[in-house]
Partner chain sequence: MTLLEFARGPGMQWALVIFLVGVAWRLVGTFLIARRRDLSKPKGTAYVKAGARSMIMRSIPPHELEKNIQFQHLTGYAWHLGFFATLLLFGPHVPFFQQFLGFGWPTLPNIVVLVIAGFTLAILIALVVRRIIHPVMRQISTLDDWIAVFLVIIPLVTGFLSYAHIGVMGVRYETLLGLHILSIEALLVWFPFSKLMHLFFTFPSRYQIGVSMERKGVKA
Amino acid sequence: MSAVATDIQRLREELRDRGATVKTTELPPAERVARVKEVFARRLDGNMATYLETCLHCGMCAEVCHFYEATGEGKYTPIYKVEPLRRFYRRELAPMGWLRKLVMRDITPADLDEWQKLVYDACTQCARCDMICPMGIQISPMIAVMREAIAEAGMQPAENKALAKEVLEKGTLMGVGPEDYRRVAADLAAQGIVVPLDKPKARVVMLMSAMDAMLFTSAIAATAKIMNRLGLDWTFRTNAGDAAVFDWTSGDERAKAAALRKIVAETVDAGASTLIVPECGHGYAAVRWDGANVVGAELPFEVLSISEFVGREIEAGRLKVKPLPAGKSVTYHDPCKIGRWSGVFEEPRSALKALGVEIREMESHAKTNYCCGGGAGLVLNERANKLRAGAFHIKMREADATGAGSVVTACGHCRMTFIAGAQHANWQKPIESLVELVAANLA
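Hey, can I get that sequence as one chain, in the form predicted in complex with the partner chain?
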């Protein structure tokens, strides 16, 4: 087993064991249902109402969801994953709800048990289903509401509870905190790579990812090299916490909001005009789209993902790279949260083009890309092992069909999923990080 794959397996086990030790008081069933409904009532808005009014039950969304495709089981139909939300809407909020109440049963505690598994183990919030629905229904944000409701009822997987508790109480993730970031910086400094930590003021603030600190310090080194080469006034803020905003994936809104507030406060404190999120899809989507809403005001800085930033700098001619030897072909895996969630498709491809590699696109790429199967926390969820492997198989098939020499991606989460998935399936394709590929070939 590769060292990283072993580490990922160890992380999964550690997380499972930690989950087993979180003490939570189980809420009475009626209270759980009440809390779920309270979240539904708070989150449902006019857009979701229109979507929930429109569904035809045509089943087409199932045909593009990797979990249904991999299993053939109807319960993995995307819109079915939000059935309790639909039920609540139809009975309690929709026009004619009073009429429906006569014939439609209420949400039961047993429903919550069932949907807890569907939304946490069988959805990566990849949003591929959003791209097909003939009615234009956007399902993935509703799945996020489902997760939040289940978390509010105290029913999210124990692993997620453990992580949310840690973020709220200690501000660390998987035990990784400011000291570890300082240690990584010191290690890199010993290799001659300058990593400016905690500068009081800087034009650019870069976030650290706990996963990178644990598994891919090479990505942190690569980022530092690029920032230094550009001669930017930049810094890592160790108190900003983990870039992944892991609770975005766990559905724990309080923990997510706490993490985002910290990131925003640190960036504002540094007086930065740009915040760059490392190779982490969740972190980018969380800060980019939820940051302002959590703090209740527009952000006074720009939020970019590192692949977006690097691509732009290369396009603008500020960052120069040397072409790789001819004959290297790659396929680019668009991380869902960076691609379909955030519209970053061109910039990473520009970087690859500048490197002179041949990009062989998968049949489903850019906005129709298949998720790797590990998004929204699934990569660390042991319960989802089988489903994840099925989804990964689809990804593997598409990547193989390109005949490309390697898979390049721009998200540590995807990278972990690929490495662990390849190990499990005995797949030999090398997995590369975009930022590392660029940093290794600076002109």
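Alright, leaving the form predicted in complex with the partner chain aside, put up the form predicted alone.
One chain, no partners, no other molecules: that is all that follows.
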């Protein structure tokens, strides 16, 4: 087993064990149901009501879900994963609800046990189902409400409980905090890589992630090399917390809000005009799409992913790279929340084209890209191992079909999933980071 794969497995086991020791008040079954309904009542808006009324039950969302495709089991149909929400709406809020209460059963504690597994173990919120629905139904936001409701009832997986508790009580993630980021910066400085930390003012603030600090310090080094080569006024803010904003997908709204407020406050304090998120799809989507909602005001800075930023700088001619030796072919995996969620497709490919590599696209790529299977926290969910492996095999087959020499991606969670999946499947395809590939070939 590779060193990184071993570290990933260790992290999963540690999180599982920590989750098992988290002391939470075990709510009575009736109280769990009541809390779920309270979240449903608060979060179910007109758009969701329209979606729940409009669904034709055509099954097209099943045909694009990697968990359904991997198993063939109907319970993994995306729209079915929000059935408790639909049932609540039909009974409590929809016209003629009083009549439906006579024939439609209420949500039960047993339902919560079943759907907890469906929304946490069998959905990466990749939004592929949103894109294919002929009625324009957005299923992934409703699954986010399902997660929030189940988290409010204290029923999320052990790993999620442990991480949310840590964010709220310690301000760290997976044990990584400001001191760890300073240690990484000191190690890189010893290698001659300048990493400016906590500058009082800077035009660009760059975030770091716990995942990179633990597994991919090479990505932090690559980012620093690029920023320094561009001669930018930039800094890492160690008190900004973790770039991944893991609780954005865990369902714990309090932990998510705490993480986002910290990031926004540090960026504003630096007077920055640009915030760059490292190779992390969750963090990019969380800050870009939820940051303003959480703080209640428009963000006074632009939010970019590092792949988006690097691609733009190369396209503008400000960042020069040297072509790689002839004959190198790659296939690019579009991280769901950077690609399908946010429309960042061309910038990473511009960087690869500038490097002179042959890009061999998978059958499903860009908007139709299959998720790696590890998004929305599944990469750290031990209980989801079997389902995640099945989904990953779809991705593996598509990558193999291209004949490309390696897979390149721009998300650390995807990278973790690929490395762990390759280890499990004894797959020998190299997995590369876009930012590292660029930094290694600066002109």
